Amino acid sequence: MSSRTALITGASRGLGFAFATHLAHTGWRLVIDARTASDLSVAAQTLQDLADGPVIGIDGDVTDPEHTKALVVAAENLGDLKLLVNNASTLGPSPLPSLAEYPLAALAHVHDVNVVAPLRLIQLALPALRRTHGTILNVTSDAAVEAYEGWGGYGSSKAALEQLSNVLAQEEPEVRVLWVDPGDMNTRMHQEAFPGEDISDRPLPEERITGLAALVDSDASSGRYTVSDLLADARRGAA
């Protein structure tokens, strides 16, 4: 198990950090990124204290081609890249604007972060992932398939990511492509979507990892999954 390498974006907090923690506990070598160097340094050191193998943190913006190239080079240097997790996302303007008032420059940035950047990273990582018959996990949202007022910018970017994933799964038979809706969580991004509201009733990211980890470790085929369904399946299996 210690021979496997995972590359996770947006891993200094939230779901990315929770999933990286699980992987560190189970012997994976890690390459992680985040935009803020200080946050990433703390996260990387915490993960390194848990991990048997190396944890490499590289701070930067996923929209920067040189940064994404550095991430893939670091993962390839560790060897056996088996898992790419496109977790980094941006919500866009907050409070969430209607589409009639959505700033178009902001919409372009949301799609650059949530769609173009993941594809760029996928393109760079595909040669290594083909060799290992690895997995691409793209983190999506129910906003990709449901119509929520104010969520047009973010939701349209996640819908684009889902269709990108769907087509990629057909084009790359040697690589498993998963797009996963983790559900509402008590995270900074979710708080930004609901400024001033109490979101303490939402589950913590750590509570969603069991389902996510089970999916990655399973032989499930490429496709769209929700963590709520995965957790329900796990509970039924335990019963």
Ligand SMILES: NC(=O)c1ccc[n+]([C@@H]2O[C@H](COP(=O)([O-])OP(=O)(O)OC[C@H]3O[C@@H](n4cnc5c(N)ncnc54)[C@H](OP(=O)(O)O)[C@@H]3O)[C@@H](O)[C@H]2O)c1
Contents of the next structure:
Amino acid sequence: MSSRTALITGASRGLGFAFATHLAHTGWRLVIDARTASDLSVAAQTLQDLADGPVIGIDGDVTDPEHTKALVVAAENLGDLKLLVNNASTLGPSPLPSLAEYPLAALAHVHDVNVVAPLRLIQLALPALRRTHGTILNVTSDAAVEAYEGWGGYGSSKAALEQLSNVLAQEEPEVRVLWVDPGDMNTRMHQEAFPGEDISDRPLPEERITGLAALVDSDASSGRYTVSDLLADARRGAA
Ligand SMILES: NC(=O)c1ccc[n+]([C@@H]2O[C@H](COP(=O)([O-])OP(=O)(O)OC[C@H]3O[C@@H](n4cnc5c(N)ncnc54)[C@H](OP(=O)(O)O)[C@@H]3O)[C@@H](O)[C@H]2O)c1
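Swap state to the form predicted together with the named molecule from the form predicted alone:
Below, the chain from earlier opens the complete complex, with every other chain and molecule after it.
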């Protein structure tokens, strides 16, 4: 287990940091990113203090091709790249605009961050992931499949990420492709979706990790999963 490497985007806070913490605890070598260098540096040091293996933080934007190349090169240099987690994401404008009012440049940016950038990383990492029979985990949302007013920009990008994952799973039999809805969480992104509202009743991202971790460690096949179902399965298994 200690020889495995994971590349996880958007790991300076929220779900990405919580999942990276679990991976660091369980022997994975890590490459992580975020745009804000100071936050990433604190996160990487915290993870390094927990980890046996190296934790490499590279600050940058997932939409920058040079940055994504640097992430994959760093992961390949650590060796045995077994897991790519496309977690970094943008909600788009807040408050959430209706589609009638949606600024099209903002929509293009949302799709660039949430769809094009994950595929670019997948393309760069695929040769290594095919060799290791590794896993791609794309973090999606119920907004990909439900019609919530105001969520048309973000939701359409997550729907595109889901179908991209679906087709990729057919095209790449050597690689496992998981696309996972983590459920609502008390994070900065969720607060942006509900500006000024008290979101403290939502679970912390740490509470969703058991489900994600069980999925990654299992031999479950490629497909769409929700953390709520995974946690319910885990509870049934424990009972
Ligand atoms: N929170 C929810 O209720 C919820 C529900 C369903 C799905 N999700 C999904 O869960 C995932 C994690 O969301 P979260 O709620 O944990 O968000 P979050 O707390 O806002 O964290 C987002 C992370 O991604 C980084 N990031 C954002 N844009 C980036 C970019 N362009 N390039 C590189 N890094 C970037 C952020 O750091 P910087 O800002 O410094 O870049 C941060 O580390 C996302 O895919 C989201 O769509 C969340």
